[in-house]
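One chain comes next, on its own, written as structure tokens: the form predicted on its own.
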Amino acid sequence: MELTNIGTIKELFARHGFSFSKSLGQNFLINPTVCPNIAERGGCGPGVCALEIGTGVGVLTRELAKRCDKVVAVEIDERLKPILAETLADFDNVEVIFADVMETDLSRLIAEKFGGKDAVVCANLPYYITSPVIMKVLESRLNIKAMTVMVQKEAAERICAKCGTRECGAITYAVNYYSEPKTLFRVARGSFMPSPNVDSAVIRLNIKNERSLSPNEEKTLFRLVRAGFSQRRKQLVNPLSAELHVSKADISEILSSLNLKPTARAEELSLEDYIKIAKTIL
């Protein structure tokens, strides 16, 4: 079954009723290469299982089960459930779990499934849920070795921008925290059915193990990045001085005391300069 063939997608589509919801962001890949890839870079291969979030008709699922000793895969919509029993039925190492990853206890599912093997996590993120899925990936701690998901283009640009940069955000930040972030390849828009207004692009999180903060100072650093990149486009100070309920003088003479610049604004600091921040405030 060639399931990044159009002509069979629309006949499986045809037999089971199924129709795409935009609510839910629904773009299936229908170019060959990009699923083989992802689980190649993503990983796999024999000793390691694999989580997955979001089956579509079941593509990377089938290169993940070629590759992986087990593949457990998280799915919302259970309008797939008949077709995903037809198109993963050669493969006894799948187990699809119909729920909201946003709602799953990531954790005790990988401890319960993968009984402490390796473990990967692989996905093609609907554009609107990138950011929330990516860190609650990250913010759950784990136990696996990387996170490979193909996202929008311009999201993996900003994901993977190197700290104290334009090209940052506060996820980037925060993905650097937790993470190792790197780009692997494009995906064109044109690998998708139906095809999206934008290109796509496939990253590699490499996650991080040891724990550098204490969870008090993990949060206050969060806040300060958020709190920095809601008003960007103000010194520091400002934004620091809200959140913190601390005046702008006080602010100004922290950041002076860690030789940092008081006129600075959030994209300018680099991610350990953001931690100096947080011990210091605590």
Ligand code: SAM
Contents of the next structure:
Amino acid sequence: MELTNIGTIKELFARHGFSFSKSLGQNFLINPTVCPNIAERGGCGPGVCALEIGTGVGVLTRELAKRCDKVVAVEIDERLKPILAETLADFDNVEVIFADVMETDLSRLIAEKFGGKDAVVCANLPYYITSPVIMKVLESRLNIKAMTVMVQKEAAERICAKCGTRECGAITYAVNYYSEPKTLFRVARGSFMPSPNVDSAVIRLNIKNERSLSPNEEKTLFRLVRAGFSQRRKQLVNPLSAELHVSKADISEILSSLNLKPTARAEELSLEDYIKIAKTIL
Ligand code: SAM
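Can you give me the structure for the form predicted together with this ligand, which would complement the form predicted on its own we have just seen?
The next block holds the full complex; its first chain is the one shown before.
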């Protein structure tokens, strides 16, 4: 079954009375090279299990299932049930769970379904929840090696930017704390049906296993980064003073004691700089 063929998809939809939901970010891949590429470069292979988020008609799911021992996919749209029963019928190593990924206990799911085997996350993410899904996967500290996801090109640029540059945002620091991000390849808007108004890119986050901060230090680190980037044009002392209820003079003193410019803005600090501040104020 060729799920990247527009005729096949239209026939499938007509038979099942299915129509795209814009609000669920349903832009399905129709470029035949993209899904095999995500599966290959996402670390799929014998002995590996994959968690997919958002199956659509199962075009990526099938590529994951061809290569992995087991695939578990979480899909919110129950209207896809009869379609997936048909498109995934050839595979006995796939289980689709119809649920909202944001409401799903992913740690439990991975432990229950993959039983400690090597695992990866692969997905063509719905754009409306790209950052929350990435952060949920990272913060849950899932037992996975890597997360390989399709995101909007601009989101990929921000996530894979270097911390301490104009291109970065709060998410850059969070992603870099938990993983090593890398852009794998670009995907043009014409690779999807319906075609979105933006281009996309596939990124891979290699998960770091070590935990360098205590849970409390982590919480403070992300509180500082979020506060700083909520007013990224202002000098960092202003948002930090407001967030921590500490005088600007005291914040300036802390920054100076760490050899950081009191006039610095959020985007000028490295991840290590924020870590040092978090440790100092705790
Ligand atoms: N993987 C398919 C592909 O590449 O063609 C579909 C990708 S489409 C961009 C995103 C998919 O995620 C849709 O099938 C949509 O229904 C599903 N989705 C949207 N929100 C979701 C959520 N909160 N939890 C789980 N799945 C969701």
